[in-house]
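Heads up, the chain below is alone and in the form predicted on its own; it's given as structure tokens.
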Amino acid sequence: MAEQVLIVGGGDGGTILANSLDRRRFDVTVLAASLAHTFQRGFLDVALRGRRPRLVRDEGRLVGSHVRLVHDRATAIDLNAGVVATAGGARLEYDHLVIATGMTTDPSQIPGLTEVNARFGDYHTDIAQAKKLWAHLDTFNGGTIALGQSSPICKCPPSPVEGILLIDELLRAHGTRERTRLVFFTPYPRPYPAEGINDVVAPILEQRGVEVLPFFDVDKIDPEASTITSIEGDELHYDLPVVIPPFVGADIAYEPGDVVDEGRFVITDKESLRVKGSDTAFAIGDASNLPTSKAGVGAHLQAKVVAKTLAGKRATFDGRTNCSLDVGHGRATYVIGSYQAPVARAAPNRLKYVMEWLLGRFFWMSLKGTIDPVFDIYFKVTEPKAPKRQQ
């Protein structure tokens, strides 16, 4: 008798793992709270740059025919009964549970940011928002542009560096950037997280001319006196605000509850993918509380991970990261890293960033896994290499 695989999730990761997974094998179930599948890498472009991609496709047809889509929500997950509940009061049970509900942002986290969002929008929470930050960005003669992370976690970790390199650009295309103060603002020491890629980036801002504010944990934004405050008392004007929102897993119950985090993250062994507690369930791609990069690779590469361990082979994911980093005017760079290989520098030139388009343009068959063949061999030929120990 097939086991029954439910997929909690149909993004990136969930749809990834469906289509990985032997139909001979398994009887596959996604659940997934919306049919419209988004290539969020894209909110890049639509806010930046003013583009309109086709971002949006529907999940019915990215997953084999041999797999149940279950247009519904989970609300409740319950992990000793082995049963997932749903708003539509549906109760599905399984054999093996993937949790792989991503992340949502949530501006309500910091005071002032939800009525700043809603009025100049942001490009991490939907094509709505990312169109209505394009609208000002476009319009934009001159002031202060402060952009920024409003907390630690971020989707995407190398896009708020993006941002506000690819702003700069845009400015001097419009010939407005002589006029305009650019500060960039961030929680971490550094401008990039990671030392290597730091390394690169921050000589680039320095170049640009743009500030950088480290260690600004935003504590409020006064929409009326168009100020950013960090916790430490520093404040920023602003003319207009690019402030990436705080980021919070899928609001479900949990059983036992003691699985997710403040930030309902679930808690996930880091090689083995499974969740806290449990032998059957796993979790991948952004909700989990993983101590790696919340990007679609990730997903992608811990996918493959949890296909492999159902089909009985030996597998654990190693922590890589693998993310392009667009320092504009037509070159880029790679974040690639692991749970032992630190984050190398990487100069940014022409190939890279042709070779970050050429990923976007494959974005949606990479889900189906026709090109599978290729993505091996990229993972392969570009896999870090951790540091010789010492003897």
Given for the second form:
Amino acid sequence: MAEQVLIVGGGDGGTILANSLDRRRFDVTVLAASLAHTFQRGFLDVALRGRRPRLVRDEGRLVGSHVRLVHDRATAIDLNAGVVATAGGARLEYDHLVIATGMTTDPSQIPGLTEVNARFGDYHTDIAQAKKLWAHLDTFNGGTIALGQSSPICKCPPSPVEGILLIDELLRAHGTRERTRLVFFTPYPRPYPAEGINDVVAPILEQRGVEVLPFFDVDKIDPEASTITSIEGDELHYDLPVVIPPFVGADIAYEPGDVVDEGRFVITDKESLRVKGSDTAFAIGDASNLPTSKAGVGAHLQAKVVAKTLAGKRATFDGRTNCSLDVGHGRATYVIGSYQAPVARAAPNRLKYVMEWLLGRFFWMSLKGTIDPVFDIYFKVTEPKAPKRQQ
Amino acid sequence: MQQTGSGRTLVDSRGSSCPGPITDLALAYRRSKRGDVIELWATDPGVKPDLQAWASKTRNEIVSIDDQGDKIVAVLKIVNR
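Same protein, different form: I have the form predicted on its own, so give me the form predicted together with its partner chain.
Then the entire complex follows, led off by the chain already shown.
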């Protein structure tokens, strides 16, 4: 009898995993809270470039015909009993469970942020918020734009730096850059937390005249006074705030309750991807607490590791990241590292920009698995090298 | 990140290179209160200057930074929250 694999979440990780499993061996169910699969990276183009790409596809057309797709939301996962309960009243059992429930923005964690982002928008929540931000940027006529992440966890770690550089590019095109102060705030000691890439982006920010406020960990925002205050006690005035909200894992009641952390991220073994204390449950993508970037590439690679493990092969996740960083003006670089290899210095160029554009074009195919051989070659060629350990 | 007793938090950042151990520290700092102790484990040698800069900026205390070969163990005391 076929083994039952239940994948909770129909995002990138869940979809790639469902399509990677052997249909002769597994009965695959994907429990998806939404059937509108969104290319989230595209929010950047909508919010900061005013483009209107088609970012949403029907999940039913992305998963293979062997996959049973259930449109319902998980409300409780009992790992002891092996049962997932849904908002629609269903109780789903499994032999293998994969939690791929992603993460969402949660502006309520920062006083004042819900009001500010409802007015100005942001480029991490959804398409409507991205369009709202574009409307403000497109008509901005000078003053201070303050951009940064309001919490250390950020979907797509390059996106804050990309945001400020793309706004710089936009304002130069609009002829309003000279009367605009661009301020980039960050909870980290430098603009990009990983030093290899910081060595590349810090000079670009300086050259473009972007002020950087390091160690600026947002405490609260005062929409009346138009100020952002940090835990460290600094205050920043804005005319247009572009504040990346904090993120949280899905609102699911777990049994046992200690498999999620304070941010509702599932505590996951960083190599086997098994949920803490469980032999039958895995977590992949943004839903996990893995010490690596929250990005689509992580979900992709982790899905492949779980697919191999379920197929009885030996597989571990090596912490690989591969995030593009668009520095504007048609150039990009890549943030590549792993658990063993620190992020390497990589200069931006036109070729990497074209590669990023191509990856965007091939995104939907990558979910279906039709271009897996290309990805296999790409990841092998670009594999980061671990430094030799000093004795 | 786990609570290991009253007001003491263990942050295991070993193997984290991107975004890096400073991300985990920033998160622990957000959730801390005055008097708490944060013990940070890291393998990235860049964590040492980052911690010194962090303590200087946030006016918190580095109790110790100990390179144990397989990991760097830093003990930090939150005195400014």
